[in-house]
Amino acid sequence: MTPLVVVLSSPSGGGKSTIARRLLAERDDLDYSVSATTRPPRAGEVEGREYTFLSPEAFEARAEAGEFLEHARYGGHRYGTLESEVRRVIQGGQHVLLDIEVVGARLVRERFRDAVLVFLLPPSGKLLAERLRTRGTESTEVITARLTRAQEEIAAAVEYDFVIVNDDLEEAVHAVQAILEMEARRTSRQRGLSALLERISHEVAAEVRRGDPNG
């Protein structure tokens, strides 16, 4: 099996990181890309697990030394995906899981045209700004510009291979866990499939020489 790229995008709010942990507590398959981001961390955060948390002078320099396979200015700091990450993941053989926005997004998808970018919608408006505002973390003002920037990233939703309304957190996880079997089963994505189809094609045709009176 070649490892899927698997990219989750939501307004912030939508869920994806709640999905994402997730995933990767249920599957062995399943391993994440640490983004790096400028903004302090959250409580309960942890340096390594959610992010690698950078100073804007450290990003800079990663960036212009080409370490980043996407970065973008998201809520006043930024965010990137290194492609160090990316390849250690893929190196060791698993599907690696990146919780980006949709610049991002649209970037990795121009480095791996085969990536699946799964867009997670909030099931309203008025939920989205609910979840935002109890986190109790950020200003009225970051949360009014996390909304407006929400009404951009919900009309880029069409440019993703699906599309999950979040309103259930148990079947959001099954709905995106039903998308990596499926996507992994794909004929371009398995490995060894020409031989093991010409070794049954081969084992029919003995079958049928044996069932043949003639042969």
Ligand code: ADP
Second form
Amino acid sequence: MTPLVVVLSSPSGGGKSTIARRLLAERDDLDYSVSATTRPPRAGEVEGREYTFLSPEAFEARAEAGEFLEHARYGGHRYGTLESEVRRVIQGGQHVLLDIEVVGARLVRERFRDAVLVFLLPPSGKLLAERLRTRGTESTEVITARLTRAQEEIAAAVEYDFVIVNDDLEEAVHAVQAILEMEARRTSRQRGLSALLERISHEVAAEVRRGDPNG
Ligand code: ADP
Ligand code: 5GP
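Form predicted on its own done; form predicted together with this ligand now:
First the chain shown before, then all remaining chains and molecules of the complex.
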């Protein structure tokens, strides 16, 4: 199996983290690329699990050193995918899941032409705002800024391979699962395919030599 590079994007509150958590719990062939950020941890976030939390200086130093596959600014903070994270997961033979915004997603696509880009849409603007408020992790000002940015993010959804409306959570998780199942079966991604075709073809030839099965 050729590991997939899977990108999940959405406006803030669109359900990326929730769906990512579910996928990671349900599949042992998938692992998460832990990004670096300069934003402070939210209550309950753990260093090295949700993010590697860096000072602006440390982030800049790692950017200068070329450690990021991509990085972008969001809400006054910096976020970046560490090349070492993506390498760690792929070398372990697993698919790699990236929860990143749209500018970073474009850069990942440039780097990995066959990355699978999935955009999650909220069922409505009202529900997006409600989910963000209910999550309770940001101030009113930050929520307004995130909703403002959501407008340009939604416009970028057409650049993605798949768009899923995250209305019912179970259905949305199931839809991403189906995409992973199908993408892994693409002819172009099946590393051992020629060996498999050759083996089965030889086996069929042996059956032919053995004679007519009804004879
Ligand atoms: P993101 O990571 O995209 O910012 P989250 O995964 O944190 O979004 O989801 C935002 C909030 O919406 C969370 O409180 C989450 O529990 C809730 N949520 C996510 N998906 C659904 C859904 N399908 N139905 C109801 N609530 C949801
Ligand atoms: P949050 O602060 O809600 O965790 O994340 C804010 C935004 O930054 C989300 O859209 C999230 O997907 C994005 N993000 C998280 N990590 C990265 C990253 O490594 N690169 C980019 N480009 N965006 C990221």
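Since the model is a prediction, treat every value here as computed from it, not as a measurement. Numbering follows the first chain given and starts at 1. In this text, the rigid core denotes the largest set of C-alpha atoms whose superposition between the two forms falls within 1.5 Å.
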Check your understanding: Any CA movement of 2 Å or more for L193 between these two forms, core superposed?
Key -> no
Practice item. Could you check whether the CA atom of A206 moves 2 Å or more between these two forms, using the rigid core for the fit? Key: yes
